Each structure stands twice: as C-alpha cells, then as structure tokens.
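Heads up, the chain below is alone and in the form predicted alone; it's given as structure tokens.
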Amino acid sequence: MLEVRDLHVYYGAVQALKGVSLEVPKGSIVTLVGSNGAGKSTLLKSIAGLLPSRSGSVWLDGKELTNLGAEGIVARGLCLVPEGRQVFGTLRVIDNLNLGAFLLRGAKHLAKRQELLEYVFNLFPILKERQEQYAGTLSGGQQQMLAIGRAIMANPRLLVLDEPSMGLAPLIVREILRVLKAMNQQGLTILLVEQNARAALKVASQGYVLETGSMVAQGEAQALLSDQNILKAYLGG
C-alpha cells in the first residue's frame, strides 16, 4: 500500500535520512523503532508532505505522493497524527473533530462526517461525553484520544502515528493501543512509530529500525522482539 523508495531528506547541510526505503502492506500494522534522534519523526513528516526530500519518493497504491504537499497527501487518504498531539486547545472538542474533516465539506458529505464522528465516539466515549469542552482542558490521554479521532475524521485509508503514547500512563497506553488494534482488524492500516517499542511490536506484523537516519533491521515484528541484538540495543533487553 505504502511504499517509500531510496529517501534523502536534509535540515540545511544535515543530512537526517540516508536512502530510507520501506513498505507498508495494505491491512498491516507496521512499527518503526528507533533510538531518539534516529530519524523517525522525520521520516514521518516526509511521507506525510510536511518536510521536503531532496531525492527519492513516496508511493500510496502505486501513485506518487512526493510532490503533492500535506493537503493532497489527506485527500489521497493518508493522514498523520503528529507527536505531541497538537490538538487546538482553545476550541470545543466537537470543533477539533469536525476540523478533521475540512476536505469532506459541503451537504454531499454530510451523511459521511456524521457517520465518521459516530465511529470515533463508538472508539472513544469520553469525547462523546466531553465534546462541548474546550480541548485544552482535557487530560494527556484524552487529547490524544482526539488527537486520532480528528485524523480519522478525515476518512483515512492510511493512519500514521507518531509516538502516541508519549507523557501517558501506562493504562491509557494499552488502550490507545487496544485501539488501534481494533480499527486495524476493521481494515484501517496503520503506521506507527512509538517509544514503547515492545509495545507496539507486539501489536505490530512487521516492524523496521532506523539508526542515525539508516535502516539497520526490519522483518516480523515476533522476530525483531526475538533478536538479542535489537533487544539490547533498542528495547532494554
């Protein structure tokens, strides 16, 4: 589904991904671990059109997404839930949800957005509860619980995540990851690059490590959490 061939990315003479290249089959979770600084969230923001490359390119089913910028990136159903959440802490958690869907604008699209906002309460009632409540107010966990349902608001094919679970407790952890567990086995693919690296390679199918901005690892993520090399390096084995 996802396929990123021989990226380059720099920050000024930098160079912070050196020929990355990975895959994402469609109805796949795939976890991308790393030490901090590894490249990650850049690679994220690459795929995602929020950070140019200087060589290589990006592939969503079999059509390129290189040097269509993040707006086209959305419409062409891959949709990024950056770290830190970034949720607009001045505006209602309803206003958040229905900002997700800016491209489904217009009567027409009526039906779905009320159909979407239906599946991300269904995936959260806490933000059914609290859809009148200013988003800043809200906890870690349930602004990255908004985080997500304001991507999926958005009607993704392809769900990018950069460490969800950062700053949460461990309980809020497991259901953000239960979560995502479930829309995947509902047919959402998911990417995730995440902090708790056990974790996600245990909800993962195939799982890849970048180092200094290389790839060094990839495979079955049963296998990587198997490698006594990638358990001591990356994942405090």
Second form
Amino acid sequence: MLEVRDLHVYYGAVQALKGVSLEVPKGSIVTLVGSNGAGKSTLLKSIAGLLPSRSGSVWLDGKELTNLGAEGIVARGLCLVPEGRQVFGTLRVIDNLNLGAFLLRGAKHLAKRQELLEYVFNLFPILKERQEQYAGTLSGGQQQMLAIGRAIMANPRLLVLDEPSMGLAPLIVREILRVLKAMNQQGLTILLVEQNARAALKVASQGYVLETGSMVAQGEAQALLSDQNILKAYLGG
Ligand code: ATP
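Could the form predicted in complex with adenosine-5'-triphosphate (ATP) be given as well, to go with the form predicted alone?
Below is the whole assembly, all chains and molecules, this chain first.
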C-alpha cells in the first residue's frame, strides 16, 4: 500500500535520511523503531509531505505522493498523527475533530462527517463526554486520543503515528495500542513509530529499525522481538 523508495532528506547540509526504503502492506500494522535522532520523525514528516526530500520517492497504492504537499497527501488517504499531539488547545474538542475533516466540507459530506464523528466517539467515549471542553484542559492521554480522533476525521486509509505513547502512563499506552489494533482489524492500515518499541512490535506484523538515517534491520515483528542483537540495542533487554 505504502512504498518508500531510497529517500534522501537533508536539514541544510545535514543529511537526516540516507536512502531509506520501507513498505507497509495493505491491512497491516508496521512499526518503526530506532534510537533518539535516528530520523524516525523526519521519515514520517517526509512521507506526509511536511518535509521535502532531495531524492527518492513515496508511493501510495501505486500513485506517487512525493512532494505532493500535505493537503494533497491527506486527500489521497494518508494522515499523520504528529509527535507531541499538537491539538489546538484554545479550541473545543469538537472543533479540533471538525478541523480534521476540513477536506470533507459542505453539505454533501455531512453524513460522512457525522459517521466519522460517531466512529471516533465510539473509539474514545471520553471525547464525546468532553466535546465542549477546551482541548488544552484535557490530560495528556486524552489529548493523544483527540489527536488520533482528529486524524480519523480525515477518513484515512493509512494512519501514520509518531510516538503516540510519549509521556503517557502504561495503562493509557495499552489503551491506545488496543484502539490502534481494533481500527486495524476494521481495515485501517497503520505505520507506527514508537519509543515503546517492545509493546509496539507486539501489535505489529512487520518491523523496521532505523539508525542514523539508514535502515539497519527489518522483518517480521516477532522475529525482531526475538533477535538478541535488536533486543540489546533497541529494546532494552
Ligand atoms: P526522536 O526519537 O528523538 O524524535 P527521531 O528518530 O525522530 O528522534 P529526527 O527527529 O527525525 O529523529 O532527527 C533526525 C536527525 O535530524 C537528528 O540528528 C536531528 O538532530 C536532526 N534534525 C531533526 N530536525 C531538525 C531540524 N529542524 N533542523 C536540523 N536538524 C534536525
């Protein structure tokens, strides 16, 4: 479904991605792990059209996304849940969710927007309870749920998440991973970057390991979880 081919990305003179390739098959959860500064966020931002690449290409269902721009990429069905949630704190929960559906404006999409909103409220009932509350007053976990909900309102086929568990209590992390798994079982394809690598690989079918801008390992998530070198280097064991 998603194919990244030989991507090279720079910040000025500094090369952050040195020819990275990755595949996310339709219907799968793929987890990308790697230490701080490896280039994980850079890769996700580049896939989502927030950072230009110098060479290489990104494809979704056989159509090229490379440098299409963030809005065009969302319209093709790929949506990023950014690192640090980035919800609009001075807007209500419901406004944040409606903003996610900005490409589904107008009366002709009303039924679809309503259906998506019900789906999000079903996934995260707390967002329904707090829909009138300012997003900035939510807990970290609730803000993460809102960030995921806002992305779902764009009706993506591929959801890309940058460290959704960052700074959250273990119970909330489990809840978020459970919801990702449930959405995946309902047909959503997921690319997940996680510092919580062990838990993230457990819900994934495939895994990739990025190190200083290059992929150093890839394979079945189960195989990565039982690889002693990977365990020692990236999974703290
Ligand atoms: P983390 O887990 O710490 O977020 P990461 O794997 O997501 O790490 P990136 O944030 O993609 O890593 O960073 C990759 C490299 O690019 C790092 O060396 C980082 O210092 C550098 N980098 C990231 N953003 C910028 C920027 N805006 N300007 C210059 N260099 C940057």
